[in-house]
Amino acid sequence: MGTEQTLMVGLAAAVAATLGSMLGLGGGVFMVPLFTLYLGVEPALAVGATAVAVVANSVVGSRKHLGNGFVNVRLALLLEITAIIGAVTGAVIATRIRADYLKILLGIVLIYAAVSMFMNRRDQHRQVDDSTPDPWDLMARYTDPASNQIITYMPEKVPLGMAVGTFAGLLSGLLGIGGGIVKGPTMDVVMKMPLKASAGTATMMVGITGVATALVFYRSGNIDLQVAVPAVLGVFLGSSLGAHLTSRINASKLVVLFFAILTFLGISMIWSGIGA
């Protein structure tokens, strides 16, 4: 891989990480399409490099989200129990499946995430107080810098969230995207969490899932350092910026932006997969 392509991989990773951190999608959901469609990276190597970069994105982005109080650590660890199982399974399958099938699958997932987020774009979480029953001990609060309001919430339908987490982990393993594309919308739509809390929590979770995924890709020989290293460096630049922007931008505007980007990338991936 030449110097120009290396720089472009780093730049694409920085842009992807910025976007991914803003809604807790992990960045991988943007990196795989950008690497394969526009930079000529082989799909298997793109997925492997992305799996590594997602971990770096999570580490950097989580630090900012933790400082803002957006991360529900107890919930993240609980949901990761099932997500890791799915991630290892998906990564093993990914080493044995055709690249064009992966592109089509990722395209479908991108469009699903775009539509689900747009349809539920208003922050409709249920405001709670300390007297609300909390059987899972998951109630949390944070101060939203954009509105200067104290937001108190409690995740709902936790068992369903864990079940969906298995599917999120499976996608993480198959596509190297960290599973944030499912985890974020699940916490937002199913568990009725505020958008910024679901984004912060998902950012932490994708790193945990990504470690399991990256190990499987490493053992299968699908991690090329010429792609992975500039991707990780780009992620370090972009993820902190994305986490900072999350605290400053109105949540509904974020969702509209992501709807447009995810829909475009999803259609592009499906078209490329069918063409292959």
Second form
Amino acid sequence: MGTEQTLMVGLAAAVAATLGSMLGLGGGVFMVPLFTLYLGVEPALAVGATAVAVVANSVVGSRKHLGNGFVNVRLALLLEITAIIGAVTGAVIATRIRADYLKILLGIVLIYAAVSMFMNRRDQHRQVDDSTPDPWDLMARYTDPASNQIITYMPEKVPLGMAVGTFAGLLSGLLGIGGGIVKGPTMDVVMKMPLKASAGTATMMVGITGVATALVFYRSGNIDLQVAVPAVLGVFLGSSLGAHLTSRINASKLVVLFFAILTFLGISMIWSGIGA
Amino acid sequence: MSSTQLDAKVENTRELSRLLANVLTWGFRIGATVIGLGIVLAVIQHRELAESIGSPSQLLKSIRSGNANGIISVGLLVIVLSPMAGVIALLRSFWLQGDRRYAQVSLLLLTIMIACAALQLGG
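What does the same protein look like in the form predicted together with its partner chain, given that the last one was the form predicted on its own?
Everything in the complex follows now, all chains and molecules, and the chain you saw is the first one.
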């Protein structure tokens, strides 16, 4: 891999991490298509490097989200129990599946995520008060820096969230992505969480899922330092920027950006998979 | 839940968030520093980055011989394992606060993570 390609991998990772952190997706969902479609990285190596970069993105991005009070730590731990089991299963399958199938699957996942977010673009959380019953001890409160509003919320349908989390983990393992692409929308739409809380919580969660995924790819020899190192360095830059921007940008604008980019990348991935 | 209880819980969550942020910050700092050292070493040694990390035993051998790729790989592993350190810190904190439910949740999650790490790094 030449110097120019190394720099491009780092740059692509920085852009992906900025978007990923803003949307609570971990960035992997953007990285795999950018690496394989535009930088000629072999899909298995792109997925392996992305798995490591996704953890780095979460480690860096979570710090800012934690500082803003956007992360529901208890919920993240609860949902990760099922997600991590799915992730290990998915990563083991990924080391045995054909690359073109992975591309088509990722393309479908990208389009699904874009459409689902576009259909549910409004912040659907319900403001709760002190008297609302809290059986899972998950009620949380934070001050939104963009509006200075105090948001008190409680995640709903926790068991369903955990079930969907298994599927999110499976995708994470299969595609090297953090699984935030499913976790974020699940928390917005099913669990009725505020967008910033779901983005912050998902950012932390993808790091935990990513540990299991990255270790499976490490074991299978799919972590190429020539791709992983620039990807991680790019992520260090992009993730900090993304988390910084999240607290200043209107949440509904993020969804429109998300829809446009993911639809384009999804179609490109399916096209490439069919071509392969 | 009364207003006072919710305020106490919000404050408790803030403390947990600060703790986790500190652990992740140190994981990031140590990992990034080690990767940086490895890159400098690679430049000095005129060595290209390796195409894979290698098995744990190869990695140990590589570190002992001062190989840049071994050092960089350790930095990557420190970052990858930082969230696991975060879960350990949360487990300890929940345990000390007497929050048995979330201490158990953390312990279960940590057990799964350690089992996965042992399986993948062990052989």
